[in-house]
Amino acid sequence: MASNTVSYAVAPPSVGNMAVGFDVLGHALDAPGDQIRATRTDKSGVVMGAVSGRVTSLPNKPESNTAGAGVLELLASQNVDFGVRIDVHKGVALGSGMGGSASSAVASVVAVNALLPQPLAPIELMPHALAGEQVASGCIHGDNVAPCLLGGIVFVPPAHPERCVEVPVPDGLNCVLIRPEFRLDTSAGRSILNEKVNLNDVVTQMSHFGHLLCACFSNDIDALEGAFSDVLVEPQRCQQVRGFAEIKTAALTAGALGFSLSGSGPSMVAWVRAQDVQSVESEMRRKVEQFYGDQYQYVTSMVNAPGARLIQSKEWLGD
């Protein structure tokens, strides 16, 4: 039986769509994520606290906060007899690519499981972190929650997200992510796109996302290669980031397997064997210099990286 007052958890960042997987595909990144600290209140509902990290100011009320509308949910499925405070420590930019709204609503969601009486396996918390990330794109998509929950690749029906399969990640699989220092909302990259595509896209694109997952199932990782090419949403979207093409010709020149948007953008990123991914890097950060000059962020990572997890209270970085 759980009987924590306060307890502490960390959500990564994560791709979205991973080239041809849109809206059914992410992985996690192993880097900075979301922090929460959820405090347990005498008094039923939900308190948005102190915010921190790369953001400073979130909405104050819960239904319109990422970290704060599926920890509605939680408490009320639950039928609990208290409330929770829910601080925050951006560790994910908004508007990033790298599943911001994910990893907040993502870790809230772990936060507070913590403090129930008898907490729910990760799975089963898949609802209400999908209530959470709901709040910025406007839908329900689960390309981004799914893997920052449990880690890896993870596979995503849209409309059954609760049965989603963990994908086996090939040995040596990397990628390496640049985001350039701008926003571009999930929502506003989502309005852009053509509801209406052609055939021969379509069966390309069903061509590529088989590909990927039998390389994914048989371990081989060299059969990725050109697996990773999105023909359907990637010319519609890249157009709003500067240097795309080229920083991914770079890329690809360098030994990636693959390249392509994180999400909506502007986040750019490669899968890369393990032995390429400093020879990948330097030209993605070369090429993308020409472009943003020093206003970037970039990330290294393997593709197998941990989903969200409890911290301790030493490890907390928010006020």
Second form
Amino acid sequence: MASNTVSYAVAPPSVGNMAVGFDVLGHALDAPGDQIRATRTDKSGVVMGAVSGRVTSLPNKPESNTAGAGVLELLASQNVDFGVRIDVHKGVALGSGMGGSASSAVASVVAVNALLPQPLAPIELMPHALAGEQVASGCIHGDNVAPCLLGGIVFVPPAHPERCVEVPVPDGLNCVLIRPEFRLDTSAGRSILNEKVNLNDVVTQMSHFGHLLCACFSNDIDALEGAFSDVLVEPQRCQQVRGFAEIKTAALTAGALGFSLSGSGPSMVAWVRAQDVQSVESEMRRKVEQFYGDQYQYVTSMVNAPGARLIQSKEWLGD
Ligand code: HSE
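Provide the structure of the form predicted in complex with L-homoserine (HSE), given the form predicted alone shown above.
Below is the entire complex, every chain and molecule, led by the chain shown above.
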């Protein structure tokens, strides 16, 4: 018999791809995430309850809802004799490139896990959270789910997400993220991608990806310069975000180590040394305002941001 009847969790937004790690690398953001309240019910199954925050309605059927699908799988795998009601408070905008689907999917399995007679370890929740996120993106890639669950930077091979690796974050690595307020769904951002790529570009991308990982494992923030240059995916997607080239130039000129789309956009992210956060943020905002006025959100965060966690009822922002 489970001891808890209600539990609450929050999971952070995240940056998918981390520029050069398409579908395999991402990091958490220290910013408001999605909250879930899970309430145990006598009747088995999952019922989607109230929705609040940045959206006010989500699919009613749990199998079509990122916060419900993973929980269905989690409960089935644990053979429990109860069900749950899931209430969602969205802190991450939909179609933002900030890993909103992952945030809901992760927070819901973390909350429901706390209702289980024998809760699983965080890493064991990964397949269930991925099943939830798959509802939104249409395929399995853990570059948002893994850092959202575990925090920091995570490398996650799509075929073996259980073999993900928590990558050390170089001291002082921060980021500045700007989200123009329009929606760009991941599935649409994926549908425009050309699956055939140039071999020379693959070699360049692998070189940047290798540099990025080596810089992380040797705690050498200076070695990150140039490593965030995505020659494979960014050129195909950046036309979808007005002002991308100008905002990128502004960030790099102000001292950013690198700049790219966050996930499939429209959010854009600059990676910066701690001492450059303020100047990069102000230059990026100045440029963004030329294109979007005040219709944007911005976040500054350490890259070594915490992952999902259980919260107290008094921290719940819904209702
Ligand atoms: N890796 C995914 C993509 C992340 O770029 O499509 C989406 O947030």
